[in-house]
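One chain comes next, on its own, written as structure tokens: the form predicted alone.
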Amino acid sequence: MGITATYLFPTHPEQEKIAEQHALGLTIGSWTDIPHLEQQQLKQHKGEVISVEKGEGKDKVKIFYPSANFSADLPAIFTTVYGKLSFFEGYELIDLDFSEQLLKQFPGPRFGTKGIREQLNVMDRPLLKAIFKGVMGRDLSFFSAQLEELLAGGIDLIKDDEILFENELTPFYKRITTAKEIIDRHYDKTGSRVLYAVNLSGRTHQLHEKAERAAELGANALLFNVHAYGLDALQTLRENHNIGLPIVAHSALSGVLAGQEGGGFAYSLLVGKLTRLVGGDLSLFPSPYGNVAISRADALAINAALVEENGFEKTFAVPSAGIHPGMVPQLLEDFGDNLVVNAGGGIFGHPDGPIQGAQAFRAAIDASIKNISLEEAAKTSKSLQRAVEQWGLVDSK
């Protein structure tokens, strides 16, 4: 039982020897200098090089770490498999394969793709999520007006801006109760449910009390800046049954952890596999298309990790930044039915306002799942026509 870590090491003619040195250094220190009796005692702790594959510029190295070396939590695991290696230039951690027994120590999403769809009663199309915009320095009346407009446009989810923290004008608990009243009224009128992910923030020791109180007040989702707090903090929130809310895991700060060339984590591991294992129901990350972008290969790899069969519920992919209605066919091609279309400027920047902005997205989504071109759909949707005039189309072919 244990973990097999997959790395990219800078290529070297004696990579097997270097890999062996690291396998020993990250587990028992030295092997050959230890007397025979201690070798027998430490055998269960010794790291083992599984394979070395030569490559161009980088070699792929796999090392197995026995579970006797660490407790079953990510801080201990990260320190074991990458703590010292993180100081070596050009050494990347790209994957972790957990033994079945160790994998069972993680909770996975409480709801996941299936549970979120069931809550919203939307089973046959990508979901549409909006972002509150321009609320910094504005009061609850502004917040309420934005929410009313977004609901009128047909959104399924909405989240706080990740930089909206506790403040006097839109306090955390007031946001929850205000949004609940508006969303409940919307449901009574239309029969459509909407999730609002309020930004859970503050000192780490305050998070559980705040989240439990949020649930008591009627919050129906949380936004969490997971990499600012650490993946283990997300796991503890997921495992707290007094909270029991869907969690949108925001990828802020992951750019320095996974986005640096030649080092750090792979996006697919950090924002994909591990975010899912510790309980993220939705994983929000930069799209390949906007001005805050990651590569298409990285984005698709994240999505693949969010849906691979591993015994856990799937986690929704939420590619973000620079999304407008003309991109919907490309988004569907890239992310399939695991997609949440997430937009801020693409809704609020619509020339006719946010209601029409949200409706343009809904029209684009409905057309795309029916394999109708957006040019054709725009003939019968004024909101989509105006969005196409504003931003154009992205050819997915």
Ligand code: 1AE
Given for the second form:
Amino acid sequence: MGITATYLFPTHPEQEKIAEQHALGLTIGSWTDIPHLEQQQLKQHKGEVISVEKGEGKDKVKIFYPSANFSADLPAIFTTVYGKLSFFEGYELIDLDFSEQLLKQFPGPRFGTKGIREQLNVMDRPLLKAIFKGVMGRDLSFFSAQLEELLAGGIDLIKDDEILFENELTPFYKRITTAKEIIDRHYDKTGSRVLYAVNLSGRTHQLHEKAERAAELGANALLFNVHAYGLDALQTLRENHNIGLPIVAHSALSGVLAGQEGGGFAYSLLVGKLTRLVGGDLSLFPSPYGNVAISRADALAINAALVEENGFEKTFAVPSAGIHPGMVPQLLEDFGDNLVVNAGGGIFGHPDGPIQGAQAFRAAIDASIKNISLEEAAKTSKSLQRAVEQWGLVDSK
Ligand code: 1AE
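Coords for the form predicted in complex with the named molecule, given the form predicted alone:
Let us now look at the entire complex, which starts with that chain.
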């Protein structure tokens, strides 16, 4: 029982020896000699090198860590498998495989793709999510007006900008009650449900009380800057049954943990596999095509980790940043159609305004799932035609 960590180590002719030193150093080893008797006692705790695969510039090394070494929580696991190793240049942690027993300690998403679709009653197309923009420095009337327009345009979800925190003009609880009123009215009128992910922020010790109160006030989703707080903070929110809301895990800050040349975590592990295991219902990360981008390989690997069959609910991939309607066919080709198309500027920057901005996305989504080109679809959708004129079409290959 334990964890197998997969790393990329800078290539070395004596990699087996180096891997063995690290396996020892990260578990029972010390820079001084430990007496023989103690070494015997420590044997059950020793890390074991499982394999060393030589590669170009990097060697793939797998080390097994017995669960006798750590408690079943990510802070202990991270410190064990990568704590000291993180100070060595060029050592990447690319995967963690948990024994069945350990895997059971993680909750996975409460709702996942299936549960979110059921809540929204949208089963047959990618979902459209909007991002409030420019709310900072504006009051609730601005916030309400944006929401009304987005609902009129046909969005399924909306989130706060991840950089909108507690503030006097649009306080957290007021955002919730204001949005609830508008969203409920929209439902009564149209029968369409919409989720609003309010940004759960503040000091770590306040989070649970705030989130519980949010749920009492009728919040129907949370946005959480998970990497600013740590994955374990997300796990505790997911496990709190007094909250019980879908959680959008925002990947802000993960670039310093995962995006570094030749070091850190793999995105697929941090923003993919682990975000899902600790309970993210949606994982929002930079797409390969927008203004804040990660590599296509990384983005696809995140998506694969969010949806692979592993006994947990699937997490929605939300490839984001600089997304406009002309990117929709590419998004679907790369991420499949069980995804969330997410846009802020691509809705609000539409030449005819946000209602048409959201409608252009819906037209692009509807065309793409039917394999109709956007050029063709634009002939019958004015909003899409205007969006394509503004931003063009994207083919990232
Ligand atoms: C990767 C972060 C994307 C994000 O959260 C955000 O707010 C994007 O906004 P737009 O769509 O680029 O305007």
